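Consider the single chain below, provided in structure tokens and representing the form predicted on its own.
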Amino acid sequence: MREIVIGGAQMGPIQRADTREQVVSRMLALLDDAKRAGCNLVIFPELCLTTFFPRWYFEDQAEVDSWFETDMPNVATNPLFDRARDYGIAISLGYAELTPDGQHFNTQILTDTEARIVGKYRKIHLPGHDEYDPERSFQHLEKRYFQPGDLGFPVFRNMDALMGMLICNDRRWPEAYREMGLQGVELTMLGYNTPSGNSQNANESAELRAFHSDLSVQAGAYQNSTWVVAVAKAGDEDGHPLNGGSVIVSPDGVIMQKAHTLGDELLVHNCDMDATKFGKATVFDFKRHRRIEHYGRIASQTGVIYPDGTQG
């Protein structure tokens, strides 16, 4: 067996006024919990150093940039990397990345057990909109503040396993899982910040949104025979509630662990990477069963084209 004791480090709300140092102190406490639980790997949420700032409309680019990190690790996050190195625990965390040439990405990184960054993913499926929308109950301006990721869906060999990362809305797109599945991924790490309400549909319940999250993650795990650890930032951020519901899902699509709170909470599960082998060799043996000659639309078409040739 190739077992990794994984900690899904759900985080409660981060308010707009909270400093990165305050947030990192909470992450350190979760890392301490993970050490006591025997974890080898801890996964933190999307944008885990700040509030979910895309809900706010900013016109001043300097104010936008204040939410971004120009280096990782940096002064604020060095204590987290140092403690992870001392504990021999690999970590994955999400943050807003500002590159030296001025590009803005929603990013997640992965380290080895020596706190060396061995993987990076930049969010590709950006939801929301890019201009202020007075018709929405709150803003969701990821398309304004971020560029679509430019690294594809890479898979990294780390801790004797094949690991990949997704971020939030990516979980709803089966192509994202399949891109990594075609690289043999065995562990998919996913951080998210999902509002409890839909800014365009007041009748969509928090329960339905949580169901859709679980459905997407469980399907991605089963259809690619991979562990999926989906970790939320949850709770009320300055009056804007986020769904929690962090989960650890097996390669059979079964939820093995699920968060019970909307606060800082550590999910722990002993994940055997060899448990991915059966599905990959049978139902989802891609080499034997995929028929790519019939999948042309997937990589050549974005919007709907109806059978009569009209566009949706």
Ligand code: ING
Second form
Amino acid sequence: MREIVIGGAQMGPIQRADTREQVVSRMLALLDDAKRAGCNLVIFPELCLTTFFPRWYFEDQAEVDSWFETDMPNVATNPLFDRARDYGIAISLGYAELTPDGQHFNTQILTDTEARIVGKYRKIHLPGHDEYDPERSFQHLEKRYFQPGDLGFPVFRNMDALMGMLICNDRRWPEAYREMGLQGVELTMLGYNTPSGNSQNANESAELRAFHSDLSVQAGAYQNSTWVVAVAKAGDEDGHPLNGGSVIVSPDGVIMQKAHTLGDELLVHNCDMDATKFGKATVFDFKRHRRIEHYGRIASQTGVIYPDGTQG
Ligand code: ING
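Could you give the coordinates for the form predicted together with ligand ING, as opposed to the form predicted on its own above?
Whole complex next, starting from this chain.
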């Protein structure tokens, strides 16, 4: 048994006016809850230090950059890393990363139980658009503010387990999980900020969007025999509702824990990494069953090409 007691630290809304210090104090409270619950690892959401700023249109790059972190840890987050180290709890958190050479990424990091950063992932699937779109009921400007990630889908050995990270929209793309499944991933951690409504289709319900989130995460877990922890930033941010529904999903694709609120809420589950072994050795024994000679389109073709050769 390789048990890791995992905490999924869902966070409620962060208002545009909230400071990083105010947010970190909420994260410290969740970390305290996790300590009391006996957690070894705590996972925080995507962009967990600020409001979901890609909903706002900015032209001034300095204003855009104010939502980014140039260092991690940093003055605002040092208290979190210090307390995690004191508690012997590993953490994973998402933030907007501004690199020394001026690149902008939607990033998630992972530490060991001594608060040393042992892994970094930069969001590859950026949804939304890059110019102001008056047709939309709200903006989703991730393609404007972030570059696609440049680190691929790495898997890291940490706490005697193989761990990988995704961010939000990545969870909808089976290729992302499979890239890590082909590295033996046993725990996939991801955060998300998912608007409750569709800016292009008022008829799409929050319930359907929540179903799509669970469907994507459960499929990714089952089809790669990996634990998946998906943690929301939820609730109403300056009048813009975000879905909650954070989950901890087993390697069989079963939801073991699910958040019930739209606020700061800690999910806890004792996850045995050895529970991933049976699926990897039978139904999803990739080496025995996959036929890559027939999968050429998946890695060589971006969009649709119809049988008559015309492009979609
Ligand atoms: N948010 C959303 C997500 O993928 C989205 C955007 C929602 C795209 C629903 C498609 C459908 O959950 C982020 N931040 O990626």
